[in-house]
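Encoded as structure tokens, the following chain is the form predicted alone, with no partner shown.
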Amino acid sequence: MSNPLTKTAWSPYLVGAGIGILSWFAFATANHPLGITSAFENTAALAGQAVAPSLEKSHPYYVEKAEQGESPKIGWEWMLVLGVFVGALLSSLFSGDRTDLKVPPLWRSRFGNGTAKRLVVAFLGGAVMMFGARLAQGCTSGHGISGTLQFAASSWLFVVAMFAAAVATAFLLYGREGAKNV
């Protein structure tokens, strides 16, 4: 029997299981949904009050995150973040999957070779799925996984639209020709 900690990819069946049981967990421990960006919302928040301490009481957002009872702070969404980054590590570290790799096969077919190109695209596209994520109210984790679990009607909506538009940004960004290049 091979050692699971050192396969590339899980059964996809074995992992939706997992993250069913997390996401009941998550309810039964802290009668909370599963999501992840109310974490760097939350870091941003209290970067925000580092800075300038005199907003927590006159901004709207500290205001009604306050009257709310949800204050910013680093909670169990900031660990399950964490937690996210050191277990993706530990994956790549025992399975032997981490590569030096910075600009995929793929993007270097469509863009070339510039790292830093690659970085900031990266970064610009992360800031825009937070962005959204925040507008929606919630993330893949939050709409995706824990919305469509409670048969939220919000959530199949988002799950459906954020499908659609990523088949429709891969399709610009690559083409039909970008197939070939997977």
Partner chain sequence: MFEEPIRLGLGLLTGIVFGFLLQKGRVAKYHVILGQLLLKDWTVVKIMGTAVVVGSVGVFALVDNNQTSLHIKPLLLGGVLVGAVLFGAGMAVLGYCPGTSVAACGEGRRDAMVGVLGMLVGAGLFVALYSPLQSLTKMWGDHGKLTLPELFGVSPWLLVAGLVAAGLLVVWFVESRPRRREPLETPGTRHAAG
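Output block for the form predicted in complex with its partner chain, input the form predicted alone:
One chain, no partners, no other molecules: that is all that follows.
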């Protein structure tokens, strides 16, 4: 019998069930849903504060968050994000499923070999995605999994609108022909 930890892929249903049970654990032990992006907001806010300490008193973000008792912090969710990195690192080390790819092959088949092009676009895509996540107060984890499993109306609306925009953008980028390369 081969060790499941050294396998490169588990059944998506098994992985999904694992994440579902992990969310029971998160709710039961920390009274907190799984979510990623508020840790990024906290990190950016703490960085801003470190560069310009006067912001804490003058900038409306810091003033309002302090009033709500939600001043930027290193908390459960920040450590969750760190853990996701460590967990994926361990999983890929066990299985050898590692890569230092800069340009994914599917991208290369459509947009060519240029490393700078891919990295600039990835940077911009990441920025727009995160800006949207904070406007909507959640991402594929916070809304897409944690919010929908609690039947939050905001989360079901987010998932539908987000997938529609993402599918439309993917087809704009790759077209019907490019999609055949997947």
